[in-house]
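A lone chain, given as C-alpha cells: the form predicted alone.
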Amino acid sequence: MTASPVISATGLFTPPESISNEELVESFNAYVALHNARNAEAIAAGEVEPLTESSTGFIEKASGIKSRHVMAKAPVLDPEIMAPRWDERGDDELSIMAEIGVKAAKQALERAGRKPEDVDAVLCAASNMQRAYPAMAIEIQDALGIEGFAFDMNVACSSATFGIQTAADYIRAGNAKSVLVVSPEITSGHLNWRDRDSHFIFGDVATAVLVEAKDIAPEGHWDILGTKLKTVFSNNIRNNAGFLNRAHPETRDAPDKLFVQEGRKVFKEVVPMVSAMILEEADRLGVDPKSLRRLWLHQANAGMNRLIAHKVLGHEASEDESPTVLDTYANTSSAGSIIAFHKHSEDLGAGDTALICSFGAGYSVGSVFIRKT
C-alpha cells in the first residue's frame, strides 16, 4: 500500500542584520562616486563607462524589494569590498551555511514534535552549496544526530520544490517515512553588489521543510495532492563560478562568475510558462484553479507573482490570497515560496487547497498543490 506525503511542519532561520534600500542605495552611490572618480581621466577620454547611480525608487519600481537580511551587513556596505566577509572556519568547526540550515531544522522538528532519530533523510536543497564535498546535506545530518542518509540538490530557485517533490517521492515508494528538506540560502556570496541592475536583488536565509508519511504526522498537517516539476534550457539566468574556473585564471574574477541575469527575457519567458504548468497539473489532479485560497509564489519579483496569480485566479490576487515577504526578505532563491508559506499558512483551516511554487534559473519550476487537514 503506497504511503500518502504530508507536510508535517516548516521552519526558519532570519539572520538579524538587515539592509534597506536607503543604506543599500547609499552604499552604492558612493561605490559609483570613488570609480568615476577614479577612472576620470579615462572615462573623459571615452576609454571607460562613467558609473550610474542607482534610487530606491528605481529598486522598489524594479523589484518590489524594500530590505534584504543577510549575514555580513557592514562588508556589503563598505564601498571598497561589498561582499560578505567573515573569518574562515575550520574542518573541525560547523560550516556557516550547515549552521543556519541546523537553526532551520531544528525549528521545523520542533513545531512538529519530532526527535532526530525520527527522521530517515536529510536533503539540503540549495541554489549555491559551500563546497563540493562532504555534502552539505550529510553535514547538517550529523549536527542534528540523524540516521539514515543525505545529499545535496540544486535546482536553483526551484531546489526546495524539486527537494519536497523527492522527499514525498521517498515517501511514496516507502524508502523513509520523514524526510527533512533544509534549504540555507547565503545569496550575498553569490550577489554583485557593484551592478546597477541586480545589487538589490538577494537576501539570505534559511527554511526547513518536513515531509512524513501521513499515517505518522501530526494533526494541522498539509495533505500533499500532487507535485509538478519542469525544466528548459535558458542562460537568461546564469553563475559561471566552479571549479574549473582555475583552467583559466585570467577570467577567474569575471562579472560572469557571479549572478548574472537577462531580466526583462526572463519576465517574457517565465510568466507563461509557470502559468500554463500551474493550470495543467491543477487540471490533471481535479483542482479548480479558481477555488485556490491560496498562492505561495517564489519571491522573486512583484508584477512577475501579480500576472502568474492573476492567470490562475482568474482575477488581480489579493494580499491574502498570494502574500508576499520580497518587500523585507528581497529575493532568497529556493527559500522564497517557503518563508511565505511558514508565515501565512497558519490560519487557513481544514479543507482549505492551496500552492507552493518556486520558479528561476535553469528555467526550472517546481510547483506542490497541498490541502490542510
Ligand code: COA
Given for the second form:
Amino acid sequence: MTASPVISATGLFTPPESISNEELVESFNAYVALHNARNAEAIAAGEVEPLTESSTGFIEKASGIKSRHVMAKAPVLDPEIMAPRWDERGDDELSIMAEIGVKAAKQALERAGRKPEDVDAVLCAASNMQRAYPAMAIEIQDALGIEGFAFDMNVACSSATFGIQTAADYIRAGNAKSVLVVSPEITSGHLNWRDRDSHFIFGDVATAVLVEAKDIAPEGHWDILGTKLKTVFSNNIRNNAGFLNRAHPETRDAPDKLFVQEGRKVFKEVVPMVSAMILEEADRLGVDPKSLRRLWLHQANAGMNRLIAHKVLGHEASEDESPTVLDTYANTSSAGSIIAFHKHSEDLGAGDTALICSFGAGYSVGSVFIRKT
Ligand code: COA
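Structure of the form predicted in complex with ligand COA, please, following the form predicted alone?
Below is the entire complex, every chain and molecule, led by the chain shown above.
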C-alpha cells in the first residue's frame, strides 16, 4: 500500500534586524548623490548616465513591501558597501546558511514532537547555496544529528514546494517516513542593493517543513491531497553567478551576476500561468476552488496575489483568505509561502482545505493542496 504524505509541522527563523522602506530609500538616495557627485564631470560631458533617486511611495504601491529582515543591516545600508558583510567562517565552523536552516528545522522538529533520529532525510531547498559542496543539506543533517541522506536542490522561488513534492514522493514510494525540507534564504547576498528597479525586493529568512508518512504523523497534521509542479523557461528573471564566471573574469562582478528581472513582464506572464495551474489541479483533485479556506501564496507582489486569489476564489480575497507576509518580510524567495503558512494556519479547523503555492524564476510554479486533520 502506498503511504500517504502529510505536513507534520513547520519552523521559522526570522533575523532580528529589519530595514524599513524609509531607511532603505535614504541609503539608496545617498548612494545616488555620491555617484552623481563623483561622476559630475563625466555626467556633464554626457559620458555617464546620472542615477535617479528611489521612492518609498513607489515601492509600497508597486509591491506592497514596507520592510524586510536582513542578516546584516549596517553594511547593506552603508552607501559605500551596499552588500552583506560578516566574518568569513572556518571550515570547522557551521556555515551561516546552515546555521539559520538548523534554527528553523529545530522548531519544526519540536512542534512535531520529533527527535533527530526520527528523521530519514534532509533537503536543503533554496534559491542560492553558499557553496557547491559539501551540500548545505548534509551540513544541516550533521548539525542536527540526523542519519540517512541529504542533498541540496534549487528551483529558485519554488524550491520549497518542489522540495515538498520530492519529500512526499519519497514517502509515497516508501523510501522515507520523515523528511525535513529546509529553506534558508539569504537573499541579501544576491540582491543588487544599487539597482533602483529591484533594491527593495528581497529579505532574509529560513523556513522548514516536516513532511511525514500519515501513520506516524502527530495529531493536527495536514494531509497532502496533491502536489503539482510546472516549469517553463524564461529569461525574465536571471542570476548569472556561477562557477564558470572565472572563465571570463572581466565580467565576473557585472550586475548580471546578481538578481535581475523584467518585473512587469514577470507579473503579466506569471499571474495567468499560476491561476490556470491552480484551477486545473483543483479540478484534478476534485476540490472546488471556491471552497478553499486559505491560499498561502508566494510572497513577491501584493497585486499579483490579489489577481491570482480573485481568479481562484471567484471574488476579491480577504486578508483572512489570502494572508500577506511580504509587507514585513518582502520577497523571501522560496520561503515566502511557507512563512505565510507557518504564521497563518493555527486557526484553521479539521476538514479545512487550503493551498500552498509558489512561483518565480525558471519560470517555476509549485502547488500543494492540503487538508487539516
Ligand atoms: N523608485 C521610484 N520609481 C521607480 C523605482 C524606484 N525604486 N523603480 C522603478 N521606478 C519607476 C520606473 O522607472 C518606471 O518609471 P516610468 O513609468 O517613468 O518609466 C515606473 O516606476 C514603473 O516601473 P516598473 O518597473 O514597470 O514597475 P512595476 O509597476 O512593474 O513594479 C515590480 C515593479 C518589480 C514591483 C513589479 O513589476 C513586480 O513585483 N513584478 C513581479 C516580480 C516577481 O514576481 N518576481 C519574482 C521574483 S522571485
